[in-house]
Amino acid sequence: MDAIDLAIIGGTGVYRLASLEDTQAIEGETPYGAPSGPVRVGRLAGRRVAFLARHGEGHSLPPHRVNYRANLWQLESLGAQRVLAINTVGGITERFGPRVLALPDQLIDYTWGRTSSFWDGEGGELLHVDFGDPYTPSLRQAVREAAAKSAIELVDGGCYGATQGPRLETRAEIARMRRDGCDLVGMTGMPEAGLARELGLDYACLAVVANWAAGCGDDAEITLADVLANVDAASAGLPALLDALLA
């Protein structure tokens, strides 16, 4: 099968990739279950690439029942090797305020009950994976170097705190994480990062921020209005860092 030059991984209020260009549905079951739905696989700045929406196409699935062992397996089956996944989330820090577009490089796991291996303990190899930097620097690289050459605002930096949900967190708790390190706090960057590393796939994460977390900043009460309008804005500039990412 014909590599792929690049497998994006959609986040909330990023079910689809407009400008991908003959596309085809690859559906199936893997070794470890069902995807979250159909890979389009098609072309854009001339180049292989392929989509999957983590929630499913419908936003159907929540945060701790996404099969992400299913996702990526399918993705690396279908000849990827490199995974840019985009993750809403929202902003702890003052860097990280709503419609920014932020490319952390470390990464907290609270989450819980999850399954975050592909080592099952039934046959197959055991992996200790190395994760101190769980973001790959070669692709974080790229990105911000086809942040630049588009023109595209990014926050390079920070730390990605990925908890449990599908309820946002308390105040109590963002404080927490304030203390602990987190700049942002989303419900998806845990286990997917982990599994990308165990199959070997450069992994970078663009998280798009769709408001405060509770307790920072203006601390206005958040909407599914305001959180998607946020999510539109800061993802105005994708089309433009994906075709320089691809060029």
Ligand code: HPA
Second form
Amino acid sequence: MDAIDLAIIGGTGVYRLASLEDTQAIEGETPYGAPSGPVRVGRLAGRRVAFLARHGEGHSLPPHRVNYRANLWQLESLGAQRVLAINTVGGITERFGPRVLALPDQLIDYTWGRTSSFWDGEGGELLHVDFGDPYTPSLRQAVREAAAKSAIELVDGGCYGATQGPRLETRAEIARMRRDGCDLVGMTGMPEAGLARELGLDYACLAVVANWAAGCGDDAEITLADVLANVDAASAGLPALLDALLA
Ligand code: HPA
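If the structure you just shared is the form predicted on its own, then what does the corresponding form predicted together with this ligand look like?
Now the complete complex, all chains and molecules, led by this one.
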């Protein structure tokens, strides 16, 4: 099978890559069950690119029901070595207001009850992967350079806090996350990043800030309509950024 130059996992509000051409939909089960939907493999900027909608193309899967293992396994078995994850998030600290695109360099995992490893005891294998830098520095650098080349503003760095959802957080939970050092809050960053590391994939997170987290910024009520409008606006630069990343 031909290698895939880049796999993209789309988050809330990013269900298709319009610029992907000659696409083929690849369906099928993995040893870990079914992925969130078909992997669409096609050409983008002359390169072979795979796209998978994390929540399903009709957004039918909440964050705690996504089969993260099947998704990453499927991408890897199709020949992907680099995964760019797009994650919709809330902003906690000042630099991360709505409509910002961010490239976090750290994360804290607050999720619970999710299957978080490929090595669950079957086969007797025990794997403690290094995870000091949860996002692959070389891929982060490539994204940073692509953003600069395509004049897309990107906030570089920051800590992503992964919460369980699907409800949003309380003000006290966000205040605690701020004290912990989180800049961003989202529900899908883990176990995805850890599983990618277990498979040896390069993995980076492009976080799309949809709203201020509870008690932050203007402290407005968070509505789905605002979230989607902000994701749409912030994602407008994505095609140019992807072109530059693949060039
Ligand atoms: N919290 C958690 N996840 C999110 C948020 C939020 O405020 N906004 C978008 N995804």
